[in-house]
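Single chain ahead, by itself, as structure tokens, in the form predicted on its own.
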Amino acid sequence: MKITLAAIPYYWPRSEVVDFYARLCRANIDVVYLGESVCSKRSEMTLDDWLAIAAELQRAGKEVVLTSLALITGRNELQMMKRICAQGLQVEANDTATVQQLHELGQPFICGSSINIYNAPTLQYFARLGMRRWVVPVELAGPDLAALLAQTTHANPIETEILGWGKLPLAYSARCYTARAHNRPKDACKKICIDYPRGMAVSSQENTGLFTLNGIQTLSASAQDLRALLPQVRSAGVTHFRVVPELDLQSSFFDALEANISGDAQPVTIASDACNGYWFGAAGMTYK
């Protein structure tokens, strides 16, 4: 199985995100995903700087995948999402616009968990229009993935990548919380999202975590930690462990998770504040 990191889903000045990739370049990490799939306004990181450290990542021995945004609302971010697909390297579609797109090109692409498939026919559609791998969209319980890909992968392998440690992406709105909770219009938001470098906490009325909000996306309250039950996820067919980045995100932790897939390491225990719900098919925020 192996180690992939995820683009960062918030909003970081460049300094933290060159710092970020420069600190976690030789980590034990196969795959990372670079690139903005929130919000178009973010524009720390130009499309250069971008390939710039995919160049650093892939001299490193990393496999580099660019990622597309979730919610394509703009002329602008269409323009943006071709410029993307056109660099030849491999990209995230994160919505079926840049599905079009890669498949025009006839360039294979890797499906992000924002496009919905649940079952085998939709998993075997997106194989036939060039699709690699996908990343499993988070409520689909472990049993459901495992029947799911017995039903594709001996007549056509396809990767499979699941969120194993991280926040959970729930959902996408045209709307955004971040600048509404600061009483700004969306079109004059002042970016205000970087002042919230993990996201804005949200508590139900007995204040307990209930979301993140991150602009225009939700993330659950806390993270989903697959790492106790590698066993199962591997054995449900998936060859890929997805983790998302935190600002505190250390090597170590690679090291540690890697130990972990091959064996070396006693699996760890769960963070007693892990949400692995959807895993077990009951309800997405419950510890189990």
Given for the second form:
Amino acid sequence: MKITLAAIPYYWPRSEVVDFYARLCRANIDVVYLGESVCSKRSEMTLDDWLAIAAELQRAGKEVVLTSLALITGRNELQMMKRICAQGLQVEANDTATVQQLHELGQPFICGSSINIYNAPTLQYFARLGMRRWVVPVELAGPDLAALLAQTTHANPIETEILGWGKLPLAYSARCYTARAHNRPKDACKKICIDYPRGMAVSSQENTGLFTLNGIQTLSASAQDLRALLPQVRSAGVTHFRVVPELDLQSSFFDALEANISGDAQPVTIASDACNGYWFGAAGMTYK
Amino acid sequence: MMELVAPAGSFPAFKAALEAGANTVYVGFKDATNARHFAGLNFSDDQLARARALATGKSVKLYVAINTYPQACNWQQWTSAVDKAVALGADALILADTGLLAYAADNYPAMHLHLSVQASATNSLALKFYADNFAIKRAVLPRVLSLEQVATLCEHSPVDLEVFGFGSLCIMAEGRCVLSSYLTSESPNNSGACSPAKYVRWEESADGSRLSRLNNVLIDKYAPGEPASYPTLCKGRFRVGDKVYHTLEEPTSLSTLQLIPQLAKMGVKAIKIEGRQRSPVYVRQVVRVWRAALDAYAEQGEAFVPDPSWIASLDTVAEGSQTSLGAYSRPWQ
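So the form predicted on its own is up there; where is the form predicted together with its partner chain?
First the chain shown before, then all remaining chains and molecules of the complex.
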């Protein structure tokens, strides 16, 4: 099983982003996704900045994938997506518009978890259009995933990636909730989410952790952690284990993960605030 | 004239929609194949056959929503829903799943396929994807677009567009929100219901305050006498830092009555009323108002102004007794 690093979901200052990839450039990671998937207003990094980081990672032997917006509503956002698709690099499509664009260009693509693939006929349809890897929708249960892959017949092998460690992307809206928390309209947000490199925590009035506000995206409060379930994850047919960036992620994390995957280490002890309910078909926030 | 598309979650609601002047009624089967799968709602095969006959008699169209996402274990249930809806004589199928769209397009090339809002197509290229691949005739737009964005889409869309006119305000891109399954395991995508009723619990405190819970998680706490609403996750009051507020959105309904002239001029083909989970009284009242408004617009054109009595009538059935322009209005953008 390969280890992948998802695109950074948060809005970090440019220096933070550069440091982050410099730190993890030689870490035990096979595939790195780069770019902005949440909000087109986030302008700390230009496409050229991302391409420079991509080149650096490729020199270090990493497979690089550019990501694209999940919610494309404006003309500028469409144009930006087309520019990303024109770079000759692999692209993660998080919207059917991007699937359409890559298909028209004749480029193979990767479907992100916000593309709804819940059954084999849908998986095969996207595969016929050029999908070579897909990221499993977060609410798809392990047994359903295994059944889906068992039913899939396709000439070329399709790689399957699951969010193995990190906060779950749960929803996208027209509204920016970080701006709302500051009583600002979205068009006067002043990119306030740069002040929240870990997002804003949302809990119930009884202090149960629920969500994490990240601009127009709602993430889970708990990080999903499937490291203790690696044998089941592998036998369901998963080929790629996805890790979602957080500020303090170190390369030692990936060394330990690699040891778990290759069976050289005992299963990890999972933090008490982690979740894995979705894998069992239960409420995603629970831990079993 | 824009088509008025009304919801019916039951046979009495269906009759109410017909009598109140809907051009089209949309319905779903009594199972998880549609996104309003609540106990006691929707249509048995027999009821649907009766509805078909009634609609034909009144020259009203019937659309069938099969707009949830089949899983590996129950794929056949969804294809058989498509087969049934076609056999029944539906005028269009409202679908979201790519595999199911392919099934319907392959097996019933003459059938009109509409893209459900659950497929969340928010731009012209996404619409082109569904038009090129499945020859869809129409798409229902998610409630996340501004009026300007809807106008741009009307210009560039390869298919007819339907927009929401009135009803519960879903503030997330539909079909891409799993807040409900994060708390309960069930979501609109996988089970056809958001915040399913079986997980809802109400508690009354000694001081008269009321608590709403979803799978034991506190969603909201109401002061004595404060009107309470259904514990939909995105309308709850939660804590962020030291503030407790409607973190994502206030309970409110979307109403675009005042936008009728703009929507018509842009070329919007149809107005959808949300609410298959609502009563026949709601359906009758909302459809009646919208029928009157669309007829008035046809007559008055530019001079059209919504009648205050219409707005008052809609307010009585709106969530939290208030309405909003939602994403169509500036504060959201």
